[in-house]
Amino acid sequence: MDITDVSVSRGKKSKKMKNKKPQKKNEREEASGAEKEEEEKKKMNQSESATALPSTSHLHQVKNKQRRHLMFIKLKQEKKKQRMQLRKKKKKEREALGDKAPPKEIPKTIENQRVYDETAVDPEDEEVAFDEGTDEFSSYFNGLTNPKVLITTSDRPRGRTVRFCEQLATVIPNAYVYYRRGLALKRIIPQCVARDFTYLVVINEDRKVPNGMVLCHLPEGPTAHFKVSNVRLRKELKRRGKDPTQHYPEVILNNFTTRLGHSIGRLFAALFPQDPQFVGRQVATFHNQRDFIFFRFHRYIFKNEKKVGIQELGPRFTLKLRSLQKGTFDSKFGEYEWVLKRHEMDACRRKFQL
């Protein structure tokens, strides 16, 4: 009897254990499902926060181009907001401190980090004054000669180049436009000297677009060759003023500091009459920045003692000096004072030639 009781009791226990095992499995499955749902929710929250507050650490991992672009725009907007808030905060602090405020921080640029050039000149130096009194432009600055400019083109110029020459003739006083007609420059130069021209300006083109300028000072030179880019005619300018008048404009030369830049500045200055007519209120500006010469032509008006209104007349273009040659134009036997060697001279971004 005892044996049978023991066997029966064991059988009941085993049945109970069999019934309890599937309950534990179900509980485990439910717990694992809940954990998976929580992990998925966390991932969704992380993805939403990533789109709202993108960071550069995982931005490159986004494979969708449009979504990556939107995230990058949002990141730039947030950085801009932070900069504006910091700027406003500094402004309030400076206003609160008044005269005790620290000096403003000067941002680092390529211009103010320029490498010192040994050829930099001081306009008040005695050597510079002696060179100015004996160079090819001394007769102009002494008032002995008046500028007279001949503007021509390359062979068979297109419409855009012709219009550019015509508008350039309205900017430079005493300038005349003549077509080339297949003549060589060596034959044109003696004819210009015989007719008392002081400058010969040749506009070259490539693919119907002006791309070069030869500026030859007569009768003894020098001759400068420039690359022309970013030409915009008057019709292409927004908010342009009326056509320029025949008044002699004022000339502004900015940032020509080296000996080479000083001679190039005098080359440009001799294009215009030395006695400007301030009644016309017209200004021709040659601004040198990083060895690129930006030309602008404006008309100004004084609104009051502090404000001046400026209106661009056009055309506008950019020049890059390629070479400076002694004497008049001679491509075979000419002696060059300076030639641009791009791989050597443009290796350092903080060193400039003009």
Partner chain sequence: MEDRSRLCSVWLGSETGILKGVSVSRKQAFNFCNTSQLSRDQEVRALCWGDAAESELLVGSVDGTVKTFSVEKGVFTETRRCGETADGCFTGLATLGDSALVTCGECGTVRVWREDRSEAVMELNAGKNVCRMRQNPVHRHKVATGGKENGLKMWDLERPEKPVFTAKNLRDDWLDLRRPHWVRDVGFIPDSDKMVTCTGYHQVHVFDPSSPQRRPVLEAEYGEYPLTALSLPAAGNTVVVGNTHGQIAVLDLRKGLVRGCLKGLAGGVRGLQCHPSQPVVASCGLDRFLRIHALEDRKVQHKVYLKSRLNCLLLASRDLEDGGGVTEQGESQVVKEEEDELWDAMEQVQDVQKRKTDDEEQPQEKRSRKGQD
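For comparison with the form predicted alone, please write out the form predicted in complex with its partner chain.
Partners and other molecules omitted; one chain follows.
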């Protein structure tokens, strides 16, 4: 009675399983009458064993490290093979079904599994609209001020940082690069305000690589501090276009959904003049994904009614918000609206701040 069942189940397994002790016992008990049948099947199995799967649970019992390693590699290969087969099968089924095929499953990503954030801005909310309407950027968004940006660095900048600043100045219209001259930021700020600058950008460098950025809105703040990474200057880009023109670029801000994200988005928007010159066909993009802000600068062209071509002009870099401070730069006595607290805020990978 049992024999039929057992033989079927064993047919799927490989010969390597013989190492296992419990199974051997079973064999002896069961195999009294049906040894001949089994032997025949074993021969069959030998040919099939390549496709069969050794179970993982007994791998750790193998004491020879090399052998265990080999077995593990084999196991992985088997698994991969199976997966590919399953995928092929599914694909065939889908093709066979044609239009009737069930819709494809959406893969789970940590973005679409995002934890609900109660600060997500509802565009119809009166209170938030009022708060944003009367904040420090309101004069820019009402068209009362035009941005004027001062770009400087930490003391004694070296090669890449200097070039990075120069290239930033070509992206941001109305930007002036100044040498820091060892001045304190708190002493620069009143001078900037007196000269009608609306932004102070400070690029920090470490070991000749730009690694930080302070973005200070003038005259009242706020001040944001970012980590800068993956800076690629114009020269290092492949298939880049010719140098950008003096036209005001368009600005794209993607995925700034929460209240903090809105503040940061407004901070970036106010860097650029409000009326883009579409003749230049240039776009600056701030794309937020998983709290990393990716900056890209492109030129586009409408090839025909359906096709659009883009060409990257550079530079490209990634920003991550470290803190947002109320008021102009004052890291000692300033009040912080938001501070990144590592291991406390990013404990949950599906929770995003921007």
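Rigid core (definition): largest C-alpha set, two forms, superposition within 1.5 Å. From a predicted model like this one, the values you see are computed outputs, not experimental measurements. Numbering follows the first chain given and starts at 1.
**Q** Relative to the larger rigid part, the smaller one rotates by how many degrees between these two forms?
**A** After superposing the larger part, the smaller part appears rotated by 16 degrees.
**Q** Looking at M84, what is the CA displacement between these two forms after core superposition, in angstrom?
**A** A shift of 8.4 Å.
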